[in-house]
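Take a look at this single chain in structure tokens; it is the form predicted on its own.
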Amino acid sequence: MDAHELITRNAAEVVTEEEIEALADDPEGKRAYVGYEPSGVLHIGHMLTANKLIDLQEAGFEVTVLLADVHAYLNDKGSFEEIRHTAERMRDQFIAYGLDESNTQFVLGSDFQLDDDYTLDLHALELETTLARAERAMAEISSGDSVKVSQAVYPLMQALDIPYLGVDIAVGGMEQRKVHMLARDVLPSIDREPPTSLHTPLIADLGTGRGKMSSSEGVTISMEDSREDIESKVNDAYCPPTADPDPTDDGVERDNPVLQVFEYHVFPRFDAVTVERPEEYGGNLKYDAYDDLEADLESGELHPADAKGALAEYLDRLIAPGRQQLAE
């Protein structure tokens, strides 16, 4: 793959395509970043954006991972001491998962977000942003019926982090799109360049195929899971023999999360995928590309149960180094 293909592989959206093309023409020395609230254990959502960071490193980018301890504090995730301990654990898990340690910079938000210049720029953005605009951007992180002032400041800090980290691409899931669009709107008001952004898809809930997979509700997969845990969760996953299942009786759209995990997690990290089957059922199937696996599921050549067995195997291979790191 060339640099542009690596940058955009499995991206749900880039903003803007012209900016991405310019970066792809000369990626060496360019820097991409993603920010995470320290939450203890990497789950499949973290791994999705980490896969994109690995793609970007392969394309020639340097990577910054913001372990957003101040954001976590504003979101009531514990004391600074607890949050920073959690951040250290997450750093080690990202390296175990496959980020190139020599080409990855880990930064705590408190390393720069408490400085005078940052604080004054944050106040300048507050003067330029209506509460309604901030509320739209913070919708993904607010909880409960009562909106706190800290939750209105949170997305403005996310926007300001981008120029302070000196990055060329901001990476996040589609739930971060509103924040990145806010950044493009407000950063020019303090003479900062609007960021180029890249958004990864959202994976449907593993058990139902609806909505998005979440670590706080429904079924998710994390680095704490044993091989048996992974097998159990994948075996129970929603996997109709199609990539485009019918909506529910209530009209709620559904996706096939098993196929999504194959597409966004497995195939980017393995050159080929082998589905093991007894000879009496046709023997093993080998796939060099995701589209071929999807086509066989649609045609009936690949049974959902066999697809699940292979998915559990490859997910376990991805997660095993992080699980070992946690055990140590």
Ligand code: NAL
Given for the second form:
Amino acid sequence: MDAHELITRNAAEVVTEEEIEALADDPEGKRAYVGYEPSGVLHIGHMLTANKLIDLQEAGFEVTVLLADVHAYLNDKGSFEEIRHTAERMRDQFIAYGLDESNTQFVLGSDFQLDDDYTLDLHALELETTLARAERAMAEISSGDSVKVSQAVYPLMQALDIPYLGVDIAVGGMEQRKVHMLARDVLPSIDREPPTSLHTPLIADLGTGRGKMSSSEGVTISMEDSREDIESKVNDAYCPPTADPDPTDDGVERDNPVLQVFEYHVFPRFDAVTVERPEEYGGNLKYDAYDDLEADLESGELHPADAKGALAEYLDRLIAPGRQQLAE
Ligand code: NAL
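May I ask for the structure of the form predicted together with the ligand now, the form predicted on its own having been displayed?
Below, the chain from earlier opens the complete complex, with every other chain and molecule after it.
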């Protein structure tokens, strides 16, 4: 796979295509980063952007993971001490998950975000940004109805981190896109380059196929899950036997989260996927590409129960090293 394909595969959006093409022409030594509010244990949302970081490392990029302790504090996630402690645990899990240790730099936000220069640059961005704009940028990141002043400062710090970390591509889920667009608009006002960004898709809630999978509500998968937990969550997942939209037909669009997890989590990390079936049901099926599995599920050749059995197996393989790490 060439660099451009590694960078863009499974991305929901890149901003801009021209900038990405220029990076793909000469990726060696370029730097990509993702920031995470530390939560201690990796869940499937972290794993989705981590897959993209692994792609980027394979394409020749160096990677920075920002453990955004100050951001988590501003977003009301606990005391600063607690957050610092959970940040420590995440580093080892990212490595267990498969990030290349020799080329991943982990940075704590508080290592540079409390410096004098940073603080003055932040105030300069505050002067350039309306509260309404900051609030809109946070709509899909903070859950409360009313945005606190701390949560309006949050996206400005996220924007400012990009030049401070010296990165060439900012990676995040689609819920981060408005922060990145804000960064593109306001950074030039303080003589900083607007960042190139790449956004990964949002995956639907495993149980219902509606909305987006999140750690705070609905069903998610985390590195703490046992094999049995994974089997039972995947077994209960929404997975209609055909592309038929919605059996309940209440007009709310649903995605098939089982297919999404195959597409965004399993196929990028395994060369091929084997679905085990007893001989009497046709024997094992082997897929080299996601599209073939999707087509078989939609035609009825592959039964949802068999697809789920394989999904639990491969998710378990992805999670096992992190689970082991947590147990140490
Ligand atoms: C991501 C987050 C926090 C700070 C960042 C700074 C620079 C780049 C990315 C960053 C976390 C993210 C979240 N906003 O919702 O988890």
